[in-house]
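The form predicted on its own is given below as one chain in structure tokens.
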Amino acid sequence: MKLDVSSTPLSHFEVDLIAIPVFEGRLDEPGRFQEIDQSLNGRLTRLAELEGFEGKSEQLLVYNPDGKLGASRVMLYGMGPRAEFTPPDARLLGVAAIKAGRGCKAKTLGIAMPRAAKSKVDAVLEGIGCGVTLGEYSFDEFKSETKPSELEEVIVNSKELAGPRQRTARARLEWGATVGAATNRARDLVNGPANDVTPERLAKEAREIAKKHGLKVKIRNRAECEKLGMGLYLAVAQGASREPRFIHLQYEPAGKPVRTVALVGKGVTFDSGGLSIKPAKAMEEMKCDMAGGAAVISAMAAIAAAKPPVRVHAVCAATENMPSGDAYRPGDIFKGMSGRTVEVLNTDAEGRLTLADAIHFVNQEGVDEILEMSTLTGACIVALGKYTMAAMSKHEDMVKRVLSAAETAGEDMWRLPLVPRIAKELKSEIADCKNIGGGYGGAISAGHFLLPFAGDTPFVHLDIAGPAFGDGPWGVNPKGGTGIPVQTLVQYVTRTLPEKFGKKK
């Protein structure tokens, strides 16, 4: 799919079909809207009322203009209203475009761009950008019957992109649509059986973005494992026949880094529970339980294209929990590689026990901070929704810029607070701790469990339980793996790094 740029009138564009972004309660002021009505002689307004189109959020209204445009059809989407408006609400506007696009099998599309002030045309072109490309999302690997998609141009229109001014707006639609199909790439191994994404395969995704990128990749197996100390992760994986992989890819900047950042996902590619097994209702979509790690493992394919100043190390512990023989049991001890001993109380909070050492393994490379995520909790869920990540973290500074990059990448988060006494409850009588708390404020106290294996070192931990898979489709997610959160890991690691601590890029 080809992305270009036009500031040809909207009368005389000439494509399948157009989206006109319109604002609530905005149709009778001059914009986008009103240039095509004029063309016909007020037939959208009419059409409008007739319909009850107001420009609420999401609402939708195809039109067939007969003839009297360069559009062969016209799709009004409402943006919502104007004061609300964020340049992340262009990727809903290139979603819906392309679904729209889709039903008329468009081979044409043509994007109105939303009247944004100067300072934020740049991010307003790179929504547009991912949400196309987040658009034409869908995972048919295993359909025996595709229908693949017809659309062969998307063009976004407006008259301030003329000139001098197409080439950088190219690019801009281009970075968004990169940062989109690192989202889509999560979503394939989120969406993906069990059967066929086990920790080889994420290995395998892992070599194929090192090697198109320039990326150091580091695959290693359970013996390299045992010999480093990993006894937390490696507990988790002696009860699973296929082999464990723990994952290590490391992006270099060309000059001297301004700042060494750790990615840190969770990596169990199917969850039992262990011998504390599951329910079957539960297990059924289990095969996600690996989102935070194929996040780490996408976004490194943008960040590197993005070229940040900034060294870069994401790491995954990929595994299965599975019950078996050799399973590790409820009431077992662990030491991990940082030396700390666990009790484990339920084999269903494996994935704190494979993290512990990922991020200590990562703390050991000299990081200066560590972003972490995983699907880790129920709790979060009921505590947040199913939209929503949590963060935890006792280091102001970079909570704050990592909430920052989750609000400017359009991914919903919300701090929750590390509450001491929680903390309390991890305490074991026969080792350092237990790997379960009481029964309230379980994604509190698994953020408490993974404080002491990052040291001293700035640490955030995601709890993405809730938005990295979807029951259904919500805002520009499709139901299923959502690539969550792909895009705030590019938006912290490209952006609001190299500014606050280099060049602007």
Ligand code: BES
Given for the second form:
Amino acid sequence: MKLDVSSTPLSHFEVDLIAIPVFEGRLDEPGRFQEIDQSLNGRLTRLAELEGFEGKSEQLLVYNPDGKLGASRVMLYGMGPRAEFTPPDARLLGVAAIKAGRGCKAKTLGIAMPRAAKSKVDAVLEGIGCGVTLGEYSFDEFKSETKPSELEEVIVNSKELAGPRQRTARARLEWGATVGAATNRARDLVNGPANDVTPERLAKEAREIAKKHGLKVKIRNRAECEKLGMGLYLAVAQGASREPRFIHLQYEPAGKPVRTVALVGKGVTFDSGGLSIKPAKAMEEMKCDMAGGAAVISAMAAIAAAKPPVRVHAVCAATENMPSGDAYRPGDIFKGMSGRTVEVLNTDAEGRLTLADAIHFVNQEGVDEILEMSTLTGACIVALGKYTMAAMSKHEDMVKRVLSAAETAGEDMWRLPLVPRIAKELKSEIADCKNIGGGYGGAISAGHFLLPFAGDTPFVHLDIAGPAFGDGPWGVNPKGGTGIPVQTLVQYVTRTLPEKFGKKK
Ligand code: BES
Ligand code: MN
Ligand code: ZN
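Can you switch from the form predicted on its own and show the form predicted in complex with this ligand instead?
Below: every chain and molecule of the assembly, starting with the one above.
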């Protein structure tokens, strides 16, 4: 699919479908809608009235201009209130335009640029480029019959994007598409069933990205992790017949790095619960338990393409969590790479064990900060719902940066407090700690469990159990894997960190 820009007057813009964004209650204002409605002698206004189209968020109306426009079809898309519009919302317009374009088998799709302040034009273009790429996503690897997209070209229309602005505008669209593609890559890994997306498959993905983008990659097997003393990670892996893979990707900037960051993602390719086995219903979705790992691996593709002045380690301790004769048992005690011992009382609280060693490992590498993400607790879904990820941290500066990156990227993130009393519930009488707490505040308890493994290094934990995998389509996301939080990661590493640490004082 080609991405382009055009400044042709809307009425003469020859495409199979033109998508027109309309802000709520603003149909009568001069703008893209009025421009096109005038060439139709006010027909669109009358139709909108008849159909109750007011530009409410995600409202849709398709119209056949019957040869009176360059475009064969017009689609009105509700953007909601203008005061609430932010650039990542432009992704919704992109997704909706693609869906409608698919529906009418369009080969060329036009999208009228929503009105935005000059300072936001680039970000809106990125949003559209990202949105159309996300909209093209479908998971059909395992379908015998697939319907390939017929879309050949998406053209963003704006009078302001003429002359020298065209080239930069195209670059913004392309960058959005790069971020969208990284998200789609993560979605594929999350949607892939656990008999296909195994630890070795995640390793293969990492090797591929490393090869394509010139990243360092090191994959460690069970014996190598044993040598490093990763007893907590290997405790989870000991019941699985599929071999664990400790995946480590590294991006090195050309010059001296302004910051070194570690991205750590949970990579449990299937979470049966182990001997503390899950009920059947709760196990259905547990192929998604490597969504954090999929995000860090996939984000590296976009990060490497952007070439930020930041050194990035991406780590995923991949394994299955299975019950078997060799599986770890409730009551077992293990020592991880940090030397800390853990009494395992529930083998379904496995993610934190794998992460403990991964976090300690990256800390040993000498990093300035650690950003970790995991489908860690059902409790987090209870707390924040299916659409919001949680951020937990004791490092104010860092967590604020991460929250702001998420907001800019358009991925919903909310901070949960690390209530000190909940930490006490992890105390064990016979080991340094237990792997489960008192039951209430489970997301916070899991956050507390991870903290000591990061030492004094600024550390943010993201619980993505809710938004990583959807029961149905929502926002820019299809049902199933969403690729969250790839867009936040890319924003954080390629923009937030360079802006904060890149400037010389
Ligand atoms: N992978 C699950 C958490 C999860 C639940 C992710 C639902 C996505 C959707 C995690 O390993 C888990 O089983 N957590 C337990 C922790 C408990 C045993 C302390 C949970 O949430 O029940
Ligand atoms: Mn579990
Ligand atoms: Zn899990």
